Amino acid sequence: MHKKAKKLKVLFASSEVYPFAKSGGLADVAYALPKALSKKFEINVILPLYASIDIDKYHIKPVKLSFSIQMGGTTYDILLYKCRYKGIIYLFVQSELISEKEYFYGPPDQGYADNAVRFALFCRAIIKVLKEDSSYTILHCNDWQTALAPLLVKEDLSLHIKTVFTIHNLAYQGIFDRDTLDEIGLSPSYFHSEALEYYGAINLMKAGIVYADSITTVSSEYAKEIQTQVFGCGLEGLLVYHRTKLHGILNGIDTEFFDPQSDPLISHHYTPSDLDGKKSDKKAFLKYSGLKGAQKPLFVFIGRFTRQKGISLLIEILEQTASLEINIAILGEGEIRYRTQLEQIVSLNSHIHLFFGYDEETSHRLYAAGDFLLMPSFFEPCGLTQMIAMRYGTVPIVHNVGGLKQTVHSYKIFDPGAKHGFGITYSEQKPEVLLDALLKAVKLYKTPFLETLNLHNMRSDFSWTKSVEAYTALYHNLEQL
C-alpha cells in the first residue's frame, strides 16, 4: 500500500486578513485564497496583531514562542499569538511598534512615518517563525508590507524556503527615505537600482520583485499592463526585466460567503431560478436608506474614496443624474476631500444616499439590492466587487481595464455559452462617457434582457477553482527548483 503523500506546508503572509483586519480587497483575498488552497496544502496565515483585533471574539491565544529582534540598533520584543478559524491556523505578530496604533497603516490621507520599520519588523518576525518551524516549504508574501521577507530569506543561508510575492496593487510601493535602510537593519549594499534604490529613496516593493523566486499578480491583464509606462508606476522596466518569473493569476471570490441563496447579512434569499428575493431586498434597502421608488433602477458604488476607484469621475456626473428617474447608493471611506464633496452633493439630491465608512453588512445589502454596480476605476489589478455584484445579480458598469476587462465583457456581445460575466463597459475615462454608460443602463433596465444578463452572471463561475490550480502548479514547480 502506498503512503499518502505529505502536503506541502505554506506560510501565507499578509498585512490584513478578513475577518480580523480589513481595509480593502487584500483582506478578502488573504482569507479566501488560503481557505481554497487548504484542500491541497497545509497552510498557515500570518498577520500583525493590530489593536483593533478582538482577541476574545476569535479565541486568539499567546503561544509559547516569544523572542526579541535586533534591528537598526534597537531591540524589539515580539509575542506570537495563534487561533484556528474556519479550519485555518492563523498566527499573529504582536509588538508595541506594530500593534499599538489606531490604524493599520495610518489615517485615511497619510501613512504612519514609521511604517517601514513597523512592517520590516513584521517581516523579520516571519523569518523567525520560518526558522522555528523547518517544515515550511513555501512562503507566500503579499504587497509591499511583506516584500522584505523574500530578501531576508535569501540573506539567511540556513533557510531553504521558496518565496512567492503577489502584487495586489502596484500603486502602493512602500517608498521611504534612504536613511530608513539603517533603521530596518539592511546593508547599504542594497542601495542601488537593481535592488531597493528608487530615485534616491528606497522602495520596499522592489525587494519582493527582485528577490522572490516567483512573482504573481491578480489578473493576466494586469500582469501585461504593469510592464507598460501607463500602468507600471515607475517599475515597468524592472518588471520587464523579471518577466520570466511574473505570472498573472486571476483572483476569485469565496462563493460560500458571497451567496444570495444563504447570505445571513441580507433580508431575503434568492436563486437564479427565482429572483423574487432580490426584489424584496431592494424594497427593504430603500426603506432602510430612505430612498424612494422601487420601480426606479438602483445604482450602487462600493469602494474606497481614492482616485484609483474613479470616485472623482463619479462625483463629476452625480448632479447631472438629478433629472433621471434613478436612485444611487454610495458606500465607502477614504480621502476627506471626496467625502466632503459627496456630502455636499447628497445634501442637495434626495435620490442619492451616502454611507461613509466600510461596513460588511451594508455592502452585502447593496450587492443584493442593486440593479447596477458603478465601478469607474482608472486602473483595477483584479477587482472583487464586480464579481461579487454579478454573483448577486447586479450588472456591473466598468472601465475596460485590468481585471475588469478580464471578468466583465460588453453585454452587446452577449454569449449565453460564455464562462465569463457581462455588463456595460467603456474605454475612455471621461465624465460624459461614464454618464453615457449610466444612461445605457437606464435603457437596459426597461428591457427583459436585464434578467437574462442577471441569470447568466449569477450562474458564472467566480470561484477560486482555476486560481488554485494555477497556484498548485506554481508551488510544486518551485518545490522542484
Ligand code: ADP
Second form
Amino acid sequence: MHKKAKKLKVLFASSEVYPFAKSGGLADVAYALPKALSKKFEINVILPLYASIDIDKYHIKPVKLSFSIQMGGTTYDILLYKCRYKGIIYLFVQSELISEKEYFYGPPDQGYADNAVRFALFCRAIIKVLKEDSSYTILHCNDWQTALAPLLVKEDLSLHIKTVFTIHNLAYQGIFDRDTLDEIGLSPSYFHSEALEYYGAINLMKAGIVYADSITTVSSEYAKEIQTQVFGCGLEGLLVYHRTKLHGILNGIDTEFFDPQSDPLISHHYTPSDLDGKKSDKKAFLKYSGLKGAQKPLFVFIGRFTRQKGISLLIEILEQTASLEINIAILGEGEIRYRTQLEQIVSLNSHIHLFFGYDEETSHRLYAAGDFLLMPSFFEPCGLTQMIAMRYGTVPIVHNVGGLKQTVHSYKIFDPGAKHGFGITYSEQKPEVLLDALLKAVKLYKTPFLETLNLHNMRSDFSWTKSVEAYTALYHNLEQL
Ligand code: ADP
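Form predicted alone done, so how does the form predicted in complex with the named molecule look?
Whole complex next, starting from this chain.
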C-alpha cells in the first residue's frame, strides 16, 4: 500500500485577513488564497491580533506559547492566539503595541509613528513560530508589514525555510527614519543601498525584495509595470535587478463568497439564466438610498479614497453628470479631503449618494444593484473590485492599467469564446476621457448587448484555480532548492 505523500507545510503571513481584519483587497486575498491552496498544502495563516478583532465571535483562544522578544534594548511580551475558521488554522500575534491601538495602521491619513516596531515585532513573532514548529517548509509573506521576515529567516542559520514575498501594492513601502534600524534590532550593516537603505531612510519593502527566495506580484502586467519608472515607486531599479525571481500571478476572487446566487448579504439572488433578482436588488437599493429612477443606469464606485483609485478624477466629472439621466452611488473611506469634496457635491446633486465608511454588506448590495462599476484607478496591481463586479453582472469601466488591463477587455472587441471579462476601457487618465467612457456606458445601457456582456462576465472564470497552479509550481520549485 502506498503511504500518502505528506503535504508541504506553509505559513502564510499577512497584516490583514478577511473576516478578522480587512481594509482592502489584501484581506480578501489572504483569506481566499490560503483557502484555495489548502487542498494541496497544509497551510496556516498568521496575522496581528488587533483590538477590533472579535475573539469571542471567532472562538480565538490563547495558545500555550507565550514568549518575549528582545529588540533594540526593549523587551516585548507576546501571546499567541489561535482559531480554526472554515477549515484553516489562524494564528494571531498579540502584543501591547499591536493590540492596544484602535486602527490597524493608524487613523485616516496617518500611520502610527511606531509602525516599524509594531510590524517588526510581528515578523519576529513569525520567526518564533517557525522555530517552534520545524515542520514548516515555506513562509509566504505579503507587503511591507511582513517584509522583514525573509531577512530574519536568512539571518537565522537554524531555519531551513524558503520564503516567498508577494507585493500587493508597491506604493506602500514602510519607509522610516534611519534610527529605526536600531529600534527594530537590526545591525547597522543593513544600512546600504543593496539592503534596506533608501534615500537616507530605511525601507522595509526592500527587505522582502532583497532577501526573499521568490517574489510574486498580483498580475503579470503589474510585474512588468513595476520595473518602470512610472510605476516602480522608486524601486524599479531594484526590481529589475531581482527580476529573475519576480513572477506575476494573477489574483482570483472567492467565487463561493462572491456569488449572487447565494450571497447572504443581498436581498434577491440571481444567476446568469435568470437576472430578475438583480433588477429587484437595484430597486431595493434605490429605495434604501433615496435615489430615484430604476430605469436610469446606476453607476457605483467602491474603494479607498486615495489618489490610486482615481477618486479625484471622478470628483472632477461628478457635477457634469447632473444633466445625464443616471444615478451614482459611492462607497468608500480614506482621505478626509476627498470626503469633504464629495459631501459638498452630494449635497447639491440628488442623483449621487455617498456612503462614507467601510461596510461589507453595502458593498455587496452595490455590486448586485449596479449597472456599471467605475474604477478609474491611476494604477492597479490587480484589483478585485472589477472581478467581483463582473461576477455580479455589473459592467466595469476601467483605466487600462495593471490588473485591470489583464482582466477587463474592451467590449468593442467582444468575443463570446473568450475566457476573460469585458467592459469599458480607456487609456488616458483625463476627466474628459473618463466622462466619455461614462457616456459610452449610457449608450450601452440602452442596448440588448449589455445583457450579452453581463451574461458572459458572470460565467467567466475569476476563481483561484490558475493562481493555485502557479503557486503550487512555485512552492515545489522552492522546496527543491
Ligand atoms: P485595494 O486592495 O487596492 O483596496 P481591491 O480592488 O484589490 O482594492 O480590493 C478592494 C476590496 O475591498 C474589495 O473586496 C472591495 O469590495 C472592498 N472594499 C473597498 N472599499 C470598501 C468599503 N468602503 N466598504 C466595503 N468594502 C470595501
